[in-house]
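For reference, the chain that follows is the form predicted alone, supplied as structure tokens.
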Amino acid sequence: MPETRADFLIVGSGIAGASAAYELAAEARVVVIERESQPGYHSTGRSAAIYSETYGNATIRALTTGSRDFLLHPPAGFSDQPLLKPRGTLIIGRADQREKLMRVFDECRKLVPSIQLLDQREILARVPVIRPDQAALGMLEPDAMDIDVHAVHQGFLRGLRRRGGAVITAAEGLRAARRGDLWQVETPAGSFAAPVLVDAAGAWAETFATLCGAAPVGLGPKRRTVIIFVPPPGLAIADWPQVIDAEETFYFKPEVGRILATPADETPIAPCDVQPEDIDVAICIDRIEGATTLSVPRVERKWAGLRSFVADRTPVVGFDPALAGFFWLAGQGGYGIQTSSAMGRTAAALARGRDIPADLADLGVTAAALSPARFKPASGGAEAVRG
């Protein structure tokens, strides 16, 4: 079988790989290889994402804000339906959590001036099932929105193909090596080569990087559990915001006539086709029933996904400081969908050897904050590692 060559070879077709591939394909030949039989099978396909500009650290919030216009007004042909729909997010706190919630409010309103504080009466008027002792104070982000994850992901993949790129499934990277000016990757679907190899393998990103000879960055996959249950008959839930407690030990939101909930668990786990554990489902039910008057007599559906982080919970995006042509695109955690447009643009710019896009730089996104060099000393100049 002849070797397939490209300018950029991307490993992983989840939201990170898909968005970067879409942007890179505007100017270059891009091939994406995927170990599974379909794109986005793991984290992306199991995401219960919401667009929230108050979620995550400063870099994540900046990337989220930088994605807003694209997600609200995608280019023609990207999607036949809206990518975002109004929802709102409400963070609630007990009396003993007031100080913490006020700190979050003061920090977030610098970037999101529309957020507002709610008192107990206002909280219960919006979500009457919350127990009063859990709702001494609330922070409402009225412009937070539900994300159609499938439409966003497929839009990037469809756009990639329209720009001449390709996605090859059932193509797990079994061997990889740098030979001369090219990375060569052997897979069950054939051989692939490119001067730049982009590691967007999600929970498997560090595993693949090790195969390539890169030093680890401390990437850790973590299991998150989600359940769906039916609300009590006659309870009007459609206009509820997503509700999160101040310590982020649970959240819940309406989901097509049902209620989606999670205990916000982050259990370290090796990369795998992760499944929900009964104990986490039970913890979720206990937390929801403890904070609200809702009862969960039966779980209609349950699943688990992987969210991968490094220690500072900021994505790892940039050329490896010691491995020519090897580009990290990993550690999106639970923020990959809401940051997807800005992250794709950022990754594409850095992979081309360019500066962060000006509008994102103005929001505070920096190459240094994302660079894998923050985990290890560089050995060689930028030109050498870019290859």
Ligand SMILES: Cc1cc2nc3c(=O)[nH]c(=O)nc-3n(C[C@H](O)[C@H](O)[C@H](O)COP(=O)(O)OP(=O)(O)OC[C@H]3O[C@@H](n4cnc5c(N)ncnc54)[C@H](O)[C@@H]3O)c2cc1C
Given for the second form:
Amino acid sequence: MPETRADFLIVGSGIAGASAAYELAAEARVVVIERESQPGYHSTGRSAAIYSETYGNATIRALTTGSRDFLLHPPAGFSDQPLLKPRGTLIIGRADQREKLMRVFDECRKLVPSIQLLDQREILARVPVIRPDQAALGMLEPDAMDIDVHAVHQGFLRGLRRRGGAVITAAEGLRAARRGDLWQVETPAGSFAAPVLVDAAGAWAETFATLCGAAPVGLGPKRRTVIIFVPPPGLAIADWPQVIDAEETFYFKPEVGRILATPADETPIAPCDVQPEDIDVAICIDRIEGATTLSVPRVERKWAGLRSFVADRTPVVGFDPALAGFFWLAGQGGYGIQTSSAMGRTAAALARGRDIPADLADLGVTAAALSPARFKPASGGAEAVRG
Ligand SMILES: Cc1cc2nc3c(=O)[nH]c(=O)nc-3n(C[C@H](O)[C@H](O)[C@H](O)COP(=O)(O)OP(=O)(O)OC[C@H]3O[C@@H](n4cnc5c(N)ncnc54)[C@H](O)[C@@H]3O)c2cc1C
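Show the form predicted together with the ligand, please, because up to now only the form predicted alone has appeared in this conversation.
What follows is the entire complex, opening with the chain shown before.
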């Protein structure tokens, strides 16, 4: 089989690989290789589909805000339907969590001035099923939204193809080597070569990087469980915001006439086709029933997905300091969808050897914060506020 040549070869067609490929294809030949028979099978197809500008650390919040305009006003032909729809996010705290919630509020309102504090009466007026003792105080982010993940992901992939790029499925990168100025990658679907190899392999990003000879960055996939259940008849849930507790031990939100809930678990696990564990489903039900008057007699649907983080919970985006032409695009954690536009633009700029786009730099996104070089020597620098 002849070798397929590109300017950029991207491993992984989840939201990270798709958004970077879309941006790079505006000026270059881009090929994405994907192990599964369809893109989106892993983390991208398993999210809770929320866009929240108060979630995650400062870099995540900047990348999320930097994605807002694109997601609200995508270019013509990107999607037939709106990518974002009003939802709101409400963080609730007990009386003993007041101080923590006030700290989050003070930090977040710098970037998101529309957030507001709610008292118990205002919280219960919005979501009457919350038990009063769980809601002494609340922080409402009115402009948080539901994201149509499928539409965003497909929009990037369709745009990539329109720009002349390609996605090759059933093409797991099994072997990779740098020969001269090119990376050559062997897959069951043939050989691929490019001067720049972008590692967007999600939970497998570090596995693939070490196969290529890169030093590990400490990427840790963590399992998160989601359940869907039917609310009691007659309960008007459609306008509820997403509700999260101050310590993020659960959240729930309406999902097309049903309720989506998670125990916000973060169980470390090796990369795999992860499935929900009964114990996490039971913990989820217990927490929802403990914090609300809802009961969950039956789980209609359940799934689990992997959220992959490095120690400081900031993505790893940039050329490996020791491996020519090897570009990391990993560690999107629990934010890969809401940051996807800004992350794609940032990755494309850095992979072309350019500066971070000016609007994102103005929001505080820096190449240094994202760089894989920050792990040598290892640094912690955790500053996470929420998420
Ligand atoms: C339960 C849950 C809730 C979440 N909620 C939200 C949310 O509300 N908002 C938000 O923004 N984010 C959320 N996330 C996070 C978001 O889903 C992830 O950050 C994002 O999907 C990561 O995208 P990715 O492209 O890096 O990974 P993936 O989608 O996993 O894509 C990586 C791809 O690489 C492929 N691959 C791996 N190895 C190879 C190889 N050797 N060769 C070829 N292909 C390979 C895999 O098959 C996979 O398709 C949530 C995640 C979970 C699990």
